[in-house]
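Here we start with a single chain on its own, the form predicted alone, put down as structure tokens.
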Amino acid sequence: MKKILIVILSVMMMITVAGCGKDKQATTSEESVKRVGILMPKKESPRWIKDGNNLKTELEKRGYKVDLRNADNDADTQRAQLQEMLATGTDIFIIAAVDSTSLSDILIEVKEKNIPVIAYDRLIMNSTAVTYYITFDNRGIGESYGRFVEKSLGLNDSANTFNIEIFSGSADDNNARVISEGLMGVLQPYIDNGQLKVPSGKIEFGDTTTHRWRKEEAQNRMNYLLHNVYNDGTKLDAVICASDGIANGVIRALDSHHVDSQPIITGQDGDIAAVKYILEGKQSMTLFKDTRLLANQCARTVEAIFNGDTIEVNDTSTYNNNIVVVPTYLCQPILVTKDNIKEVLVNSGYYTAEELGI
């Protein structure tokens, strides 16, 4: 009987030591999968959705734990966001911002726990912890409107004036100046020279701002302009909006207006409703940013970080947050017109001919 028991004593521990085996392996095992806390600005924009869905898809194929919180466009929400990621446990931080200067205190804590930060499509301002910044070509988005306008308006071709107005975007966004200064530094000189004439006076980029790229304060302000400025017939002959989203606030109140002339429009995104604008003619343009490739390039610089492996970037000297200059790789974003709509978005699998009803 004693040997009995003791055989069956036995086998009871060794069944318990291989089970307390099998849970420690299956902790380390989960504990060894890296997390990725991804903070996006806003999720009533298809732009931001897009991103935010293609950085997790494109991070989970690679294995990684992902972590996608949106802050409803608020700052507040989003310092809160990163504070709870921080707690909780979070390997990498990819971090679209809300506010470009509003986290730089949150991520001192960041920087001292060796923790990466990638800056995503937005430069995060006044902080030593952004270790990489992948974006879209912002200088040359703005010197895509200023040329697309100088060709359509006939610029180089004529002494004629034409009336513009000039929307840009927010200005806690460092993207919205550094497209600024690429706009200008191609309209400026038809600015000086009288060919194009504000008729509202707002040219700085401080005077032409609209806060966190709200279309209703875009709309807001081109009914205003249409109330008092233009009331006298005075002919629009382009609005040059910073995004889809603002180019649809414009769009919108010239529609309130029933303005005859149809301006030349701007815009930038891609977004699904500019494109229908485009298609209808009240939109000129728009430029397209594929997030897959952003969002792709974006999980290779996560995989390269973790493996240890070169890092790739593409401008070493550009984007200075005011206290580094911060590598940083650039997308190249697509220009939009009503004739290539089909081959650069349908055709690429971006949108399906149903979703834009041609």
The other form holds:
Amino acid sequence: MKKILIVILSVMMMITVAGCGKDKQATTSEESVKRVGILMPKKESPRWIKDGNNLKTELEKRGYKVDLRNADNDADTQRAQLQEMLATGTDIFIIAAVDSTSLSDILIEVKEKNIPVIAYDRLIMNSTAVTYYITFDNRGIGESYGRFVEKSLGLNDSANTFNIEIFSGSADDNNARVISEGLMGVLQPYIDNGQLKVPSGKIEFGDTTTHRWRKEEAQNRMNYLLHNVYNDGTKLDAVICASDGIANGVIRALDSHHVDSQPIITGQDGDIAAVKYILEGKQSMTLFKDTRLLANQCARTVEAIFNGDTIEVNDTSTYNNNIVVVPTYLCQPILVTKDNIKEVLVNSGYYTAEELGI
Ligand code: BGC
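For comparison with the form predicted alone, provide the form predicted together with beta-D-glucopyranose (BGC).
Time for the whole complex; same chain goes first.
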């Protein structure tokens, strides 16, 4: 009997010891899983939802633990999200800032803790905490708008004059300024020689911005211009919109005023609503930013940082955030018009033909 009891007790002890070992192992491997904090800026435009989801998938595929937040265009919400993630513990941050300067003070703490920060799509200004920047070529986007307008209006081939309006992005987003610089690099000579007129008189970046890229604000401004500047029959030949969301607001205003002739309208992102407007002939083009590319590049960078590998960058001189030049990887957007929607957006699997109704 005594012998049996001893055997039972030793088996129980072995089980307990083995159990402890297992728990310990689980905790250790749980602890070694790297945590990635993703802060996205906006819910209104579909691209940021896709960006967030693509990033999450790419990072989880690589075995990382992801905390994904979206600040819904509110800078204070984003600050609170960053602070919370910092407190709970994160090994790297990927941030598309709502406001490019409002995170600077919290980022000082992030830097003190040696946590790398990847600025995603939007450069974070006035901070030394930004380790890398991954984005699309914003200057190139502005230049593409300019060249599209130049070509569509035949500015190079004749001395005809045209009326345009400019709707820039948000003043607190560095992308908006860089796009504007690219655009004006192409169009300023035509404004100077009088071939392009801007009847509203609003030409400078600071006079043409759209706060937080809100479509309602663009719609209101376009409505105002139609009531007060174009109410005498002045023909509007082009509206250079810095994003598909802004184009959406402008098109709504034009629709509600039943403007007869269709102006050239630009945009970027490849939002589904914009692609449908292009099919209808209400928007002329969009610069498709394949969020899968950006997410993939970002996930590869995260992996390289964690593994101590060489980081792939292709621009080490352009993106100065007022304090440091941030090593950058630039992706290229693709110009989409009615002619290549199927080829670029459907054949690549970004949208299905059914979604676009084609
Ligand atoms: C992005 C654009 C986007 C805009 C509004 C910019 O920072 O680069 O792709 O359309 O924000 O969401």
